[in-house]
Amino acid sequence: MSYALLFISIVLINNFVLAKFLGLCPFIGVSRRRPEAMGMGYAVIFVMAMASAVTWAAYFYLLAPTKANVFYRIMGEGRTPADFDFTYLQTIVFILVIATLVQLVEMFLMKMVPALYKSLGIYLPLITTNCAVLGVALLNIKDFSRLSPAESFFRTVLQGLGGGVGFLLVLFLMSGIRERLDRAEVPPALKGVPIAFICAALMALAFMGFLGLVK
């Protein structure tokens, strides 16, 4: 049951876009049409879930000062795990992992779905600098690093998957709203990005209604 609550919480209550205000650049930039929004959403789900798994492994087996650290196992004779504390490198390592995964997504879309690759344009490589993806990787370490390895890994991947699903959900909803706005009478000063931010703020207020769902 706790796993289901964790997933629901990260999708609806602690949504990275509407609650933590991360990833607003692709959220606003790609939500103009539903096909592009869905394509970006699926790409973010893949990157978030895979980045969560890979960054967890990188942290616990390369960076953290534990007996499982690879460098400690190879060069640790007569030394302690604390001598191999590389956690100060976690942000750099996590960004490199995310960039590699985004490159894989780019190559896949370029080969298999060229139309979607062209329509996403600059926003696809911007997943690398999407603070929501980096945010979920850092949040996983903060929330679950003290649990047992198996429990920590499972919750990390689940939270990454839930973060991606939450991102897809708000992109889907926002794209539907913006498609309707294109046919609505909007004051000239509010057309485009201004009305999109107003709608995003109203969506964030609406999602606050889920706050009492999970304690």
Contents of the next structure:
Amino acid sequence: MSYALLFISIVLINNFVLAKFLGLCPFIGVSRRRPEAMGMGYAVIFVMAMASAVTWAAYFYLLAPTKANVFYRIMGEGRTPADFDFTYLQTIVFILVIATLVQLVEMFLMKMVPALYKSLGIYLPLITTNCAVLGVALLNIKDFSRLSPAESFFRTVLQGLGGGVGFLLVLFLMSGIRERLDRAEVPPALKGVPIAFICAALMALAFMGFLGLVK
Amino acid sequence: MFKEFKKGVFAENPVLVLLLGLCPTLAISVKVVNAIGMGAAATFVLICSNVLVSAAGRFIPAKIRIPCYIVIIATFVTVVEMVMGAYTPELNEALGIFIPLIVVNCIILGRAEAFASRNGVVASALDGLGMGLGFTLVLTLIAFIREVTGSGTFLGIRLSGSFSPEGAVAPASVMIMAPGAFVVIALIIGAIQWRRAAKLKRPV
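Having gone through the form predicted on its own, I am curious about the other one (the form predicted in complex with its partner chain); can you provide its structure?
Now the full complex is given, and it begins with the chain already shown.
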């Protein structure tokens, strides 16, 4: 599959929110007004792409039992790479790396780009617990860790970026729908979250139509 | 003490009332077996992390408490991951990345921060048990509706020959796909809102 097709399939067909159920909390929580939704979406693209790259490096150089493993290089005399298999620490290492990364991005933006920090700042702390970010890191390892290093790195970053773009797209559409819903006549029992979920169901149904795009 | 346990199941149900932990709820609830497995895993992590956070609370500096909680939770999630990988490989395969994603399940971090850090060990354990049970019940309910209507089975057993892909009435396979999950949870939350409104209107 070419990279363009891979990107399309990540954004539209295997959309993180509507097909994989990742990142639902912000999807329901901050989709009430459009500017908020866009701010959150941009922040997520940024963090997901960076987190993909950084967790890939952490996996490849620290955890995986390969010849590139840093511990194998330093202490590997007379041992095989398999002695340095730390993949069971994956979950803990990834979440710490992501939390640190988000904190660093926040500090960097606050110092260097205050204007951007003002618009994204409040969403950044929330992103640590956005399961789409940890989810994309875990999926990258699951999907691509058997490929050659260069290939897997490239696909990893592409999946991070595509996942973020898909999230922004869905969040943007959803916020538009919900702004309209505020003025619509909704049965009282379904007001608020339930009707948002029903709209999400219809969107998921529509997105299933993209299945024919890549085959 | 008992009310700490009860509130998680009903009045403060983490999924339906507090709207936490939606991702695993919708993604996993295709089969009842998966739902029970996921619920058990999350309950175990909730109880253990609640107990440890409440016991170690005074030694954790306030400024870095969130990263500390995350490390505690991630440790127990790794325990669950390894146990499930060893003893229930099929379930582990079906739940996929949603087992490690328990780390970022807002229910667990939320309870550590909002309850366990300010209450005693026993109360925290009960709170964890109640919240975990509430989570499991909702998961099982959604999975039950989706499995029965979507694949015509319950716990993998076919309900009736005529309600099957080959029979007279085919199950609605849209229910086991993504849209079905959204519709089911929308209707359940809607039903709760409807009941709450009806209760308020009723003269006392």
